[in-house]
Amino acid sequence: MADFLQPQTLHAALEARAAHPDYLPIAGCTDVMVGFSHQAQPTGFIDLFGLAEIQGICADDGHISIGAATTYGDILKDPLVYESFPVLSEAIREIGAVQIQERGTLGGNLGTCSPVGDTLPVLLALDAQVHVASSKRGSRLVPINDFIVGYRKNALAEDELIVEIKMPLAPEGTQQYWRKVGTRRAQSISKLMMCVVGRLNGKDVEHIRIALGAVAAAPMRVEKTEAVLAGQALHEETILAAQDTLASEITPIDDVRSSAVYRKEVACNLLGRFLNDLGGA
């Protein structure tokens, strides 16, 4: 039987990383659960789930920080993170059941990183940064693009814990963009995903950051479309300029969701959707 650990602090539960690296930290479980039917149990877990430190939402400094072990749920109720991160709502809204919102946390879904991971993208469009600590090394923020290594990789060491989820406040006239297409519209793992934080400065492209999700071994922005949005005029053949580097720079598969054409064409009609909105606001 696999050993359990619950740490009650901070502290505790880093010195518990650091001593059992080959232990699964967990919070919700609710991916990990589902992996038990087709994988090798760990040889322990380190239980994160409602440990207070890594618990909680605030403001400070142009940021608004997420502690690793909050909920969705708790996510999804707080005012201060509807208002400034709309797109971050509306892609907890769709992960599973209202069961799984209460249960599943951001930094769970950090972990495990599966390139299906619902608040992936928004995290990458929004410019997160990730606190993660180590008993033995003290803490350091990864830009979220370098947290983000591979298929279900991330750059956490073996003995550090996600802590927190930083985010910085965009500035007034940002818009943001969220779109999840699956098999039916609620509880579907996702075909794929679109989150796109845009601003203008009159009629050219100040800022942009485009993320997508199930199209890539990992989620992933896609820059080579951003440069060709940056600093532009936003008209039709910038709009088509972009859509085809974005179809050259995706690379879905064909699985039992979906085919890599269909991903294609539904990743390139989002973005036109969303610069066509942008240009017109």
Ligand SMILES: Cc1cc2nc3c(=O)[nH]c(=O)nc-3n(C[C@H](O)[C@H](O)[C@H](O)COP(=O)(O)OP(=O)(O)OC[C@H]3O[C@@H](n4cnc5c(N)ncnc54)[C@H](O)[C@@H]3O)c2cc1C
Second form
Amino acid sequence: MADFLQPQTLHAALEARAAHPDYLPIAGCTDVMVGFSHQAQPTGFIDLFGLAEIQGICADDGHISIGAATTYGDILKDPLVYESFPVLSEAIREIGAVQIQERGTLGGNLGTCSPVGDTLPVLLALDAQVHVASSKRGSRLVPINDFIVGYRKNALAEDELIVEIKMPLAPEGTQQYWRKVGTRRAQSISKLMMCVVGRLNGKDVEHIRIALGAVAAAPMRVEKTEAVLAGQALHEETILAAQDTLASEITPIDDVRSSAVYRKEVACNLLGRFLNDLGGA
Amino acid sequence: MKIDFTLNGEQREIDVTPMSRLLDVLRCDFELTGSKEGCGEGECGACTVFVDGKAVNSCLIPVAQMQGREVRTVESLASNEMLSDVQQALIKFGGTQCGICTPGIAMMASAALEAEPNASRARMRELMAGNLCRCTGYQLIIDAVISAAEARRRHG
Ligand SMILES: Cc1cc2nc3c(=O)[nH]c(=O)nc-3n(C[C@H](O)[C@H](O)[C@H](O)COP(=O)(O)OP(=O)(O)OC[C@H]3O[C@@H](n4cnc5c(N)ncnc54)[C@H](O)[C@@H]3O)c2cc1C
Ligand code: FES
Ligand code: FES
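Previous: the form predicted alone; requested now: the form predicted in complex with this ligand:
And the full complex, kicking off with our chain again.
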């Protein structure tokens, strides 16, 4: 019978992780349990669901931190999140239905690191940092851009756990935008997700982050497109140049859900819409 | 592995494989066959139960995670042989046909009415989006839930 560990403290969880690198950490199990009986079984499990030390939301020194084992349901109820990061609340509201939101966690979305993980483009656009820890080496803060490594692959070492996700509060005047283009509003696997965060200083683009999901093996920031915009005055030519760069920067695939051409076109239209709004505001 | 938890108000203990699905333990070990398996993948909601008061899919929960928790199934909705208001409304409005989805619908609707008693029709559809029904076309289900909500408001 597989071993099942239920550590009551983060310290105990990290010790268990170091002692059993072959055990699978689990939280809400909304990824782990899908198709579970058809897969190779790990020899043991480390249960993190309900581990108080990595649950909850707090604000400190210009950041908001969300514990890895905080459920989507609890994140949606928190005014700190929906007031500071409306894009995160919007993205989460479209993840699964109520029953999934009551179990699924932010740490689980990062753990799975799927190309269609809905929170990942948002965390990329918000410059989030992932606080991970190991019992031997202590804590480190990994910028989300480095944490996402590839197709269902993240930068977590085999003795590490995700502790919390930290997001810097944005200065006044920063605009946030989120769109998930799918087939059904709730519960759809996306054709494309896009999150943009930007701020103007006068007419000039002072800050811009553009992140997409479902257009590559992993959610990604389009840094070339960002570079076309950064520091430039926002007018029609800049917007067109950014859209051109975006079209060549992403390499979506044709699959059962959508064609590559369609995905590129949608991405460019969404970016245009955000930039026009940003310029007009 | 031994697991202690509260099931429909009673303290229970069971010795099971930790990663067994809560759904299977409820149906096979406790013979509570009200919770149904529609998909086994979190998509249909037929297996909806309450854990610590929250509506969740029991097909995606390893039973070991229920240690010390409070589980309620559809069997707990009726009291003294009296169906709950939501269950009665589902019958009255024709919100049930083959019945496979109905236990999950009754559970999710009960949770939704607790959480958001004044939800609009559109919001109620959203709250119920994790419960699929192949028979009724949903209108009659939502009619039933909205009428139960109105009745609760009338009777305080
Ligand atoms: C019906 C259905 C609909 C869904 N819809 C969506 C959707 O619209 N958008 C979307 O993005 N996802 C969706 N999902 C996927 C899933 O709900 C999310 O990815 C969720 O965030 C996973 O969280 P969890 O706590 O359930 O993770 P689990 O399944 O418990 O774990 C997932 C992975 O993360 C690892 N992990 C978890 N916590 C930690 C930690 N603290 N440290 C290290 N590793 C950890 C685990 O080892 C595992 O590899 C859906 C799933 C279902 C079943
Ligand atoms: S059987 Fe659990 S959601 Fe379908
Ligand atoms: S009544 Fe048959 S599935 Fe809903």
